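Okay, so here's just one chain, in structure tokens, the form predicted alone.
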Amino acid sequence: MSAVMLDSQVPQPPQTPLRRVSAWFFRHPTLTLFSLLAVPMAWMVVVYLGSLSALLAQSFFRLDGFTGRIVREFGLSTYEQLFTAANIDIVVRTTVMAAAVTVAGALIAFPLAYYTARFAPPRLKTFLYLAVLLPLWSSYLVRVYTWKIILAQEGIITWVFDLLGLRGILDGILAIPGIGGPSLSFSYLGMFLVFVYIWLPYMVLPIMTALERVPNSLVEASSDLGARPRYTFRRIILPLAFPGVVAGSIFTFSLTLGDYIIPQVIGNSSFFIGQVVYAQQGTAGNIPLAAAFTVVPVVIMLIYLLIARRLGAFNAL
């Protein structure tokens, strides 16, 4: 009776209008969670996902060849334009570019990752961490400058194997066909380094996250039952920390994709993908076919990303 009294003494806080509303929202939890979602969502539906069918809708248009205008009817005759010998030969090569950067990001990113998050102390995993950072720090077209610089025929790279003796080799390697060039700023060799640079810190954190996730139990347990650090880096440690191998190839190989600054800045005339988008929606006017090149890289994306979800990439993100 007495607690009753003393409840009944307390002061009860005023009802403000925020009160009742905050109240009103307690109440309806479905309602307080649209609320929180409506204006993001919206922001997806009309930027996102509205520009993407802005695109798709002008890759079925065409460029009228005797006037220059764009003839705005439906119709399939700039993807046939896409699987002319030209524009398939752009596809191949971009995508080649993309898958090569890809695997050579992931062998160089996965002793890192490995050694960062297994084994180094935490000071050091610290600097670990700063190191693989710090060039997102930067302006990224003042990486790639500096690597045109680095890469130049008066270039450093140059002067190390003038100073070494071993230019003979270097020429060797700029003379195979596919890859080299007047010079490594000039030659598909150049630009993937320049591609791994860059793309590689996008490699290396998804699989330090993947494989700091990796229980010490199951790797104790593997050595406890007298299996070899092989055996269990290759059936406990490898299958665990690969979600985040494809989840990290995810951002290194749409990134490569869709580059356009990289190829213009390094290597020869031939064209990638991101360059003809640039020049047809640009200089050329063509937007119903810069639409459709940029439609191509969409769909690879799309074949990929569900590749990447059914190994358990999204996981290790």
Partner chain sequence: MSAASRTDAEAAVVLKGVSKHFGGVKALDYIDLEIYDGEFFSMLGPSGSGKTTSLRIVAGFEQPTAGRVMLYGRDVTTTPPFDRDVNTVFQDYALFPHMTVEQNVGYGLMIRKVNRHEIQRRVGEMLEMVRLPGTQARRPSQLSGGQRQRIALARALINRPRVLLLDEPLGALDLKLRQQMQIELKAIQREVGITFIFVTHDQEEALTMSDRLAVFNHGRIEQIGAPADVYERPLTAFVAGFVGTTNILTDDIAQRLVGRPAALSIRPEKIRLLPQGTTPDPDQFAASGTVRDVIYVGMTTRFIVALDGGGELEVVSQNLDTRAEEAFAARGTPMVAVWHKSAMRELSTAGA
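Would you generate the structure of this protein in the form predicted together with its partner chain, following the form predicted alone above?
The text that comes after this line covers the one chain and nothing more.
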């Protein structure tokens, strides 16, 4: 066998110029790294952070009420405008909605992700993965308008409640002040349902990933040391999956904070942050106020992340 190996000669690869370039890069790893990262870094710094700081700068300008022109001087008068009662209402309304959507999303997503990650046999797992992802492949707008029809007075939900003779319950829910309205499609409750539906995949996927990364031996070790399943869940699985829940909640929370289409299509036409930004920078031409409103979700998210860190959400990372 060894004789055969020695007899047949393997030729050296030809020395092409490209090979020499590769060799040069091999000898200079730092420059290699730099040339690979230059374009994405430029994108990150110039386009991404640049536009963000431009936005921040805009928020310190103000709109001259008489001329309708933007006064490019540093000042806080736009922020004073932000803190009027009506605008604070909008901020609170949006934040409460985002929080509710996030909590509901986590409650629905966790069991689904838990089953998929830990118990589902491989084929069912693939199916469930696809089922979660599938809605993301179709148009967001189409899905929102579909929900408007589903939730409408003449929609399928009302029809089902009628069919089961439970119309009274639906009317009772819609009569609850604060979340109700003339029909589901004109209520906060309806808006909430659509938000939860639309953002659910963004909650399920990070939790699923986090749960899949918990080695089964940890669960076995906990059980081996005497912990019943509930205890193991609370002390081992939940803490280790928590970063996934936080990651998912960052998505659902910030996406809800910034969305301007769902509140426009579904609900009782009271404003949310996204709509205000849209209206101020468009028809009203008040770019500084639009910018100031955009800063609000950024600040809320920063506070949110600080709280999450306090709670130890990133300890297991």
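Note that the rigid core is defined as the largest set of C-alphas that superpose within 1.5 Å between two forms. Keep in mind the model is a prediction, meaning the values are calculated, not measured. Residue numbers count along the first chain shown, from 1.
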If the two forms are fitted on the core, does residue 305 show a Cα displacement reaching 2 angstroms between the two forms? yes
